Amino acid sequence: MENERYFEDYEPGAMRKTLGRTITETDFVVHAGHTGDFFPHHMDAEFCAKSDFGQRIAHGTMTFAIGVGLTATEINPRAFTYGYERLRFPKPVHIGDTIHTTVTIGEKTPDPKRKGFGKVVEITETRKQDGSTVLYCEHILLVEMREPAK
């Protein structure tokens, strides 16, 4: 869905929550194939049964890709990704977990390097069904201003 918004339209504290997505074994296998990361923590159930986690854990990069991908239901043609900061995986994701992502608008500031643009920080938190956070990051958007700052 397209939702055209200028820098001035973003309100700190505004929040949206995505639909859920259940993680499958196929997700693990496909992600390992795409990245080449076949570490036993992700692919070897017997190895993981003896670990502290007791079962296979999702790749952090997969958790990031799916967690952030869930937010891509809203497209703003006036904004684009500048980057991500403070990326953390505080809890593991396992096969069968259902995750969803909450996006909260944090700070917004005019961009000193790009006249007519501002930076908007989206605080992005992905949680699984028990409410525990499995991904935290700050998504920085570069957003066109309606009227350039003076």
Contents of the next structure:
There are 6 protein chains.
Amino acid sequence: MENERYFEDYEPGAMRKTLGRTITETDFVVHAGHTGDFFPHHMDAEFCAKSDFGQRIAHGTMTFAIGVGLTATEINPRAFTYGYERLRFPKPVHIGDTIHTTVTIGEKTPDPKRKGFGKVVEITETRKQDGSTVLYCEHILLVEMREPAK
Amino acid sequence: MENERYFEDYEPGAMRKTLGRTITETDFVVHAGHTGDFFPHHMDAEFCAKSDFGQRIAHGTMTFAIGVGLTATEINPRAFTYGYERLRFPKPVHIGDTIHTTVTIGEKTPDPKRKGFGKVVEITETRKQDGSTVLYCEHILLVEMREPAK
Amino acid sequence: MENERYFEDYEPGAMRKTLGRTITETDFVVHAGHTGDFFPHHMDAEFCAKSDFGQRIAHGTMTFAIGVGLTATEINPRAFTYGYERLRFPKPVHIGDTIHTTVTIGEKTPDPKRKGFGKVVEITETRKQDGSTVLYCEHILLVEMREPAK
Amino acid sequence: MENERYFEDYEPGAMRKTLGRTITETDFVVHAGHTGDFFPHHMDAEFCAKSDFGQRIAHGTMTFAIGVGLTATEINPRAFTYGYERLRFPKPVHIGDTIHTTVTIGEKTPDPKRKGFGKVVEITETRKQDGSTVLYCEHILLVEMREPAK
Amino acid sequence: MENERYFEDYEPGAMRKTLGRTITETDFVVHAGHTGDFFPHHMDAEFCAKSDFGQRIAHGTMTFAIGVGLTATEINPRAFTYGYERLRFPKPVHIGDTIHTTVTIGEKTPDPKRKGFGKVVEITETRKQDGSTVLYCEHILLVEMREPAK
Amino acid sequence: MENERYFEDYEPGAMRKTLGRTITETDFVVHAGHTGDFFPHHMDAEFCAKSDFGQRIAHGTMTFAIGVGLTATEINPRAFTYGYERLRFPKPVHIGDTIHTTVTIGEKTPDPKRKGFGKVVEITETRKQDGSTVLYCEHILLVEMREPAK
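Output block for the form predicted in complex with a further copy of the same chain, input the form predicted alone:
Full assembly next; the chain just shown is listed first.
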């Protein structure tokens, strides 16, 4: 729900953890159909049986979309997305893996180009049931300052 | 389809352009249901009518997933995704916008940590019908070298 | 298909039984995405493994929507839904359960407020393959009378 | 997210209001496909143009599933659904309507059959943009008592 | 529902007509995602605006799948599909068209290769609101004979 | 992508083979919901366990739609679909089967009714992992001639 916070309110190091969600074969099929990416790495179990992983692997775009989607429980009307940096997929997501995401407030810097706004980094990490990381990225927010820097 | 290319085969500056696709209200609803992100910016037309954009805006994760998905027409068995850098969403995607993506080969650098592999940047830009950019990102590929650097 | 019946034509005790349908993991994922309810009881297999049921349980709203949906094979142009009473979910539906619904005509009463109409109760019960009941509800129909009560 | 509350913690009259959501043609089509109910009242625009409403009307099961789904933002590990009473659909939902739900705590009563539990009624009302009510129902919760009645 | 009929029971010339269904943009998007066919004729409104039809046209495979799907209201346990002949799409289906299907019993012939079975042709025609035909095909059934030919 | 070919360019006997795709339970559920065909042969695992196949079988319309959909990787702006002949489903598709399609150019004939066009038959065969054929059909294309027959 709504949780209004200004630039000044973000505390580096603060962390929140989302609910978990099991990634199903359905998610693989829905994502292929949603994006048009039917590459055999995601969709052809016979092909994958002969690959290094031995089974289908999730689309990186799905791991990102669902990993980030899990965090969509708090709306801050003073913030919006500037972009994402350093997207990485250290371990693959397979059908049946259960993931959750942690968001940790990282660096905060006033934005020299946008008076009255600052950038806040949300370090976004998605892990699966064995503790390994399947998504790392840095979500850059532009957040309104309560008291604009002079 | 399959198009085998080694690190040496990527030519900086080479460009390819995908087919176009109209982003529909259905895509908005499917993406919300796929990711669990039902924020009113994407799903509540009344809320959006009073916002700056005046209408619903696409999830950034959808613009990314479909923008990148449009490029999934060529499989290179010698390459895999290392990550993405500098994801930006300069303009919003609205219901009814038609997008396509261009991929331009950028910088190529041998990978100091992985002997026999190099990094290739694919500059990925998604534009809509009015020519404005709705997604910019740098897709980093790890590509096998034909002749490993000594 | 169409099956026209007036209030007078409903016979208390008459019963019909629908086809069966296996509830799949896909249905769970589709329902979560359709309603926005991603509670871990339905979506997180790890969480559920530690719960009393030991596995994911269907959303009550899904058991109701599909249980009632199974009955949608006969349109009576003389009847429409007034409401539902006493919705209960005596046993949970798990992934892989096969359900069917029986509809039994219950009490019939003229509607004092709507001259020319009566209320007909359709006792709606959905059972799974082991015979246990997963949904009970009373569907109240408003049905036109052939010969309005004087 | 999790919000633990015992029977004693529910305050009759307390109210919460959900986010809004626009019901789209996509939702109509998804619900038909999910439930198997393809009745022309929901799916045939030509048929509906000649009906009293002049346009397609939402499945009651969808208004219920999404209306209740909107409330799924707080998990109380001390409560679970006992059932629903008095489901009514006073006004129809059409394509393009934007709905939100209010939940008001109603009557609280110790459960004579389940020692240590009480029943709490959540009066659930879904309204659309013009303020009219499209769903009314009473959600009956079974809630653990902090201090079981003697 | 079930409607048991033997080869002898099919009467050439007998006709049944299905309910109608409006084909929506959602159906276009779902079909593309289901089949992987994202050709611009179906998915790119800008491309189609410059084409002869001036708008998106339905996949032939969708017109067939939904046109035939509309007829799936009667199960005959004595019949199964042998194949389809002469599939044609005389007019295109556009977003918003409302279609229904008529099935007319055509030619009946004993099957020389399968003793005790005969072939029954179901002439399947799907029309839209202006009366024009969008699908024609001949559904060939293999039907058990009540009294096998000697 | 686009691959322009005139009638003269099609070489009988030329063959292409698509990527593979595993048909999932999700595809079964999506197809039922897309077409409205919820027959127990496709949707009721209990019913199917007692049938000859012992398990659910794919809708013929799905095998056709996905089998043909797999071939949608090359757009020829000089060709369009005239129809399909001899659709057959020699073996059933079950959940978990992996299919691919081969397209072989068959007979070519000038079209006596459409000056400047000819008909090209694409023999379309979909096979599963054990090599058996699950779909056979003849896709009839109308293709523009480079030099119209005099």
